[in-house]
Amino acid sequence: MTRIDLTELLDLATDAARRAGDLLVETRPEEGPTVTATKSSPTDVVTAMDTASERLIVETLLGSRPHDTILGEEGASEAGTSGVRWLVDPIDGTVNFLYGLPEWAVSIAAEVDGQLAVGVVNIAPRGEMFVAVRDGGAWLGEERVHCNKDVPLERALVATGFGYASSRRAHQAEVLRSVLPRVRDIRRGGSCAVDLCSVACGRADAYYESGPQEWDLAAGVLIAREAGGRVQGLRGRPPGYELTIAAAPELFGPLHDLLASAVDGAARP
């Protein structure tokens, strides 16, 4: 890795995530934010608050580190030369934010030379800040967090999510039909960053989902890994759009095999 002070990156990401979370909580209209656009489908919404949050985050990051690269969900794209790339989701769980549900977060991650190095997820409605530094553990505030251990598949509480395109939802429903009878239960929160943090702190035993983009996943993936979780895609591939699975190592294998079989048996979207 390029010699970068990861503590400095963490402090900067935490500051940006806190400022963005405060903005979103304090200025959200009582009647709900206005939808300004849709993306992949009419249910994949963007609000004015998404863009305001991303603008604040980008200004905060570049104000301190003007030579970094930035990729944001709502279009922020800055090419840098420092070896640091920021992955920004200004509101992960926008539909929840739109409806006034608390399962949304500001997610900011930093890669150094292509490797995840820092992750921050601010679940602002709860006042919870999850952070992780590569090889430094995962933390909720001042408390170090860990994935649940020694949970068999049949007793696993598994978080998941669904895409916006109807064809992808149909495929995910078929996969879910195979998974649901084999586990304790399923939870669908609506934010993959929050779900990954739930795995990290033991509020869920595992998480899987197809469809999230790298800005959705990056911070939560590092936090779950630093909490002792294994986070990968199918058959050794990296986590990503095709599928992301997160669980403690001893649960990961059985869940992976169940999902591999279910995905292979489901009609492709």
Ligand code: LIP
Second form
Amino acid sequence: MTRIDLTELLDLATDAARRAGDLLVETRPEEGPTVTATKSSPTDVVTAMDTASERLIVETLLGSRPHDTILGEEGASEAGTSGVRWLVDPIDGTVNFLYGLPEWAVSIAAEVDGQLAVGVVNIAPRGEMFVAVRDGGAWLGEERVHCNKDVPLERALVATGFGYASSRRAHQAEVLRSVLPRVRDIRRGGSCAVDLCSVACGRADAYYESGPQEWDLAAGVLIAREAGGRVQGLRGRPPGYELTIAAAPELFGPLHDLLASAVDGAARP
Ligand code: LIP
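The structure above corresponds to the form predicted on its own; please give the structure of the form predicted in complex with the named molecule next.
Below is the whole assembly, all chains and molecules, this chain first.
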């Protein structure tokens, strides 16, 4: 077991997320950022600022901890030896960032020996910094946050998201057809990191989505868990690409079962 000071990791992640958020807010061109590449589909874009943000985060992390491992959405890949692995999304909600919508965040998580230990989500356009340390609770600034409790499925406000590939969207639309009549309403904000923080602080009762990668999810998963949420995939599997569900424990079960039967009944993506 690697001995690591989690407060040191949290401070470093917070510093890196703050610097990246400041860079993005202060230097986003008024006419919109330049799209430099596309990934899984023509609408899955990378802007020059995703790359600049990731570079700044990696420099900040490795400047203090040169022997750590880093995996970043825009290609950062450093193999370290310290037992600490960073998962970096330099802009989660890139399409919102492109359009000037204030629903995007810088997301940084650290795993120690494969276990999530620290998560930071800086929703820079709103000036909100969510943080969590394993077993230390979830926080929005100085305020401890908690998931909403005792919300029945039919009164749950449920956040979700859609992927970039057309086949995945068709599958997600079929699943949504089963979910929508059974809940209070659906929200599609455009950033899973922000959605998971919304569950953590009670702005949404639950979140589910298939498709996001570990750099999108890691920090928000820890924040939602530390706020009292249960965050898992289907049938006890870990949260991830197949499906992530987050909700207070008493809501998780009914939502999970609804999603499991909806996913089974829908055409494969
Ligand atoms: C986004 C996710 C969001 C999902 C989007 C996209 P990106 O990540 O956070 O939940 O619905 O399609 O994957 O691409 O902005 O980092």
